[in-house]
Amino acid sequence: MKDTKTVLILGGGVGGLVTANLLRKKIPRDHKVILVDRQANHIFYPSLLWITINSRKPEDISKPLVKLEKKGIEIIQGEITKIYPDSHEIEVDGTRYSGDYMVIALGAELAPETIPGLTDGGYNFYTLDGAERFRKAWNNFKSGKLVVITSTPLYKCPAAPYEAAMLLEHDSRKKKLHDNIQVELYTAEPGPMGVTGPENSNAVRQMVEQKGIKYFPEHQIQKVDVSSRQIVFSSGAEVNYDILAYVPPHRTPQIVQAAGLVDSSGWVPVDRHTLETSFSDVYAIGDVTGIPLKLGKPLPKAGVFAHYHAEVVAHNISVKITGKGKSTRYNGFGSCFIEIGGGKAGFGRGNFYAEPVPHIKMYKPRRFWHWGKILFEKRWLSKWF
């Protein structure tokens, strides 16, 4: 009898399903790969941005992840309830599940309530049910005071509050109420997409100024007092708001945690070139893992560097299992576009490995941009499924 081998991944965010596809068709169909994830369907997280502001709907923007059955990844959607990584395993609504090789693509976990006031006093458009309730509000909002801000200094795709932010004042503009809206940014880093280097954080920064919103930076949030619309900064500032929009504080997965597999950064560590954990066969890819870059931060959590991880560990998986090629390792690659309303949007792509700081070129925001996400966002949901 052939020896066969089952891959398991956990998750079916961007890492999870470019793991599972290009495994699908390196490897024979007489080994199994099986994709775990809790949600029924794939989200394109990069349109919720435009979810907001009425661009998309939420069809628009997913597909049902049991459709990747027809190329034989097998699919379990439930809950993980427990990670073996020594053996292998793990436990999904009471079951348990074995393979040889497995990848931890669960993400960052949104954990809004760990902010007092924070989930009852603002919308998460991090998530395809804030976004929609905040794409509600806003649309009836007429006059008054938006807030956008981010609730710590790391949090997946950074450019996304500026976005938002943009793109919002855009929309206010195109309503001709930009009069009678004022947006204004709190974050609590120190400038936009740090890591990337203070020229283009500058850039960033006046792309948002030049719109007349008005950016506040290293303003940490501490509580939200609902009843009164105030937010409270730990330096004791208090600011009063109309409609609030948040990026939640971020965090390692409770199971990921209780596994073992984090270490004091909070995160997953791993193998900055071959995504491997300290357990044999196992590797992490994303927004789950905490890698760290010579200047002393960590590199983004940005779903681009989740689709170059799998391709990596995909292939040296196969390679593993197939005894055919050669290994393949991951070069610090990556890339992101920055929406700032009108149909224009900015791009940077680089490499964040270089040392002793990333080497990133920053484009002008131009419509040709604007394009190249649209096509993307298309490429993306009809490829992969």
Ligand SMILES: Cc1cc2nc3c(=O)[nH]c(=O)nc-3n(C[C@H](O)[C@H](O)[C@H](O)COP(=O)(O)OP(=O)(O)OC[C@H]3O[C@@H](n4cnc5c(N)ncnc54)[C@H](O)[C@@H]3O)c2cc1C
The other form holds:
Amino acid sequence: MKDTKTVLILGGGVGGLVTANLLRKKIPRDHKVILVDRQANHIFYPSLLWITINSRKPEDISKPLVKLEKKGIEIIQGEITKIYPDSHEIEVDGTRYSGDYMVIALGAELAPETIPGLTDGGYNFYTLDGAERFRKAWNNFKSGKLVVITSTPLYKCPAAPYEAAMLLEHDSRKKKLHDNIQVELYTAEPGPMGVTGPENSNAVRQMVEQKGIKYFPEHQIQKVDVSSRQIVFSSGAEVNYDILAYVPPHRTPQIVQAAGLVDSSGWVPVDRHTLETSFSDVYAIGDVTGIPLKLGKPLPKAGVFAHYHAEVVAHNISVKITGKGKSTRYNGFGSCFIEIGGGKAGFGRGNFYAEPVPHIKMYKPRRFWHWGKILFEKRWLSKWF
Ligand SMILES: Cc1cc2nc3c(=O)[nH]c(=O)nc-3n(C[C@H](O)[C@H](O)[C@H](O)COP(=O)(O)OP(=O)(O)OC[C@H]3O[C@@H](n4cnc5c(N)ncnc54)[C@H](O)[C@@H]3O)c2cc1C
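Next block, the form predicted together with this ligand, ref. the form predicted alone:
And the full complex, kicking off with our chain again.
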């Protein structure tokens, strides 16, 4: 009898989607590739920011995962309630599935409810539903103060809140409401995109401040008083707002914690080059991982890293299954667009594993990079489906 293998991929976001596609191409059809996600649709999250300013509709940035079945990828839509990394098994809505290899790509869990008043007092633009709700409120917002806030220093896409503030500021200009709307940005972290180095961080800060956005770093939110529309920070400072858009706290999904996959960092430790966990043939990729860097900050959580992790893991599993080719390693490369509004974006890229600090080159905002992001979005949603 032929030795057929099953690869279980947990999560159909960036990392899971790429792993499933690449593995399916690399290993013969008699081996199974199973992808499990609670959501019916894959969402291209970088475009959520364009949802908030009416540049995209939810259907423009979503694709049904079930489309992957025509390629020979089995899709299970359901809630993963348990992970058994020792035996490579999972439970999905009460049914057990097992595999020979397991790729954990469950991302980061958002926990806005851990900050009193945040859920009721503001809009979570890190979810499709939240971005849509914010868009509707923003469309009716004609005057007052918009506050954009990060709840903790660690969140996915370190550029996103800065981009959000700049895109919304530009949108208020476009609607000729600029004289009536003030934009303020409060962040828990000491500056934008700190992992990219002080020079790049200052460059992004300047982009923000040149737009007239008031920027207040190192403001750790403690609670929101919904009735008085007031944010209270841990320093005791208080700020009023008229409309609030927030990045919620992030944490490892609880099922990943319960499976004993997490260390004291709160995330899943992996070999930073192969994404192997401490369990044999169990890999973790993307936002769920905690990869410390020499400078004392972790590798940022971003789709670009989940994507490159997936390439390495798909390749190495295929080498193990087929016995053909050589294993490969992730080298720390990453890149990112930074939308600033008005059809322009900056771009940064480089080696995040460089020591003692990452080597990141930042390119000034231009139309070229904005079009680059649009092209990337279109290609993403066609290439993988
Ligand atoms: C507003 C915004 C803008 C962004 N912009 C950029 C950008 O410009 N560039 C960039 O590189 N990154 C960007 N990102 C970050 C990027 O989207 C994430 O880093 C990336 O999606 C991480 O990929 P992942 O595969 O690790 O996790 P995810 O893409 O989050 O996928 C995790 C999947 O697991 C599923 N899941 C979780 N728990 C369960 C469960 N118990 N049962 C079943 N399914 C489950 C989820 O439904 C989800 O589909 C942005 C994010 C946001 C919110």
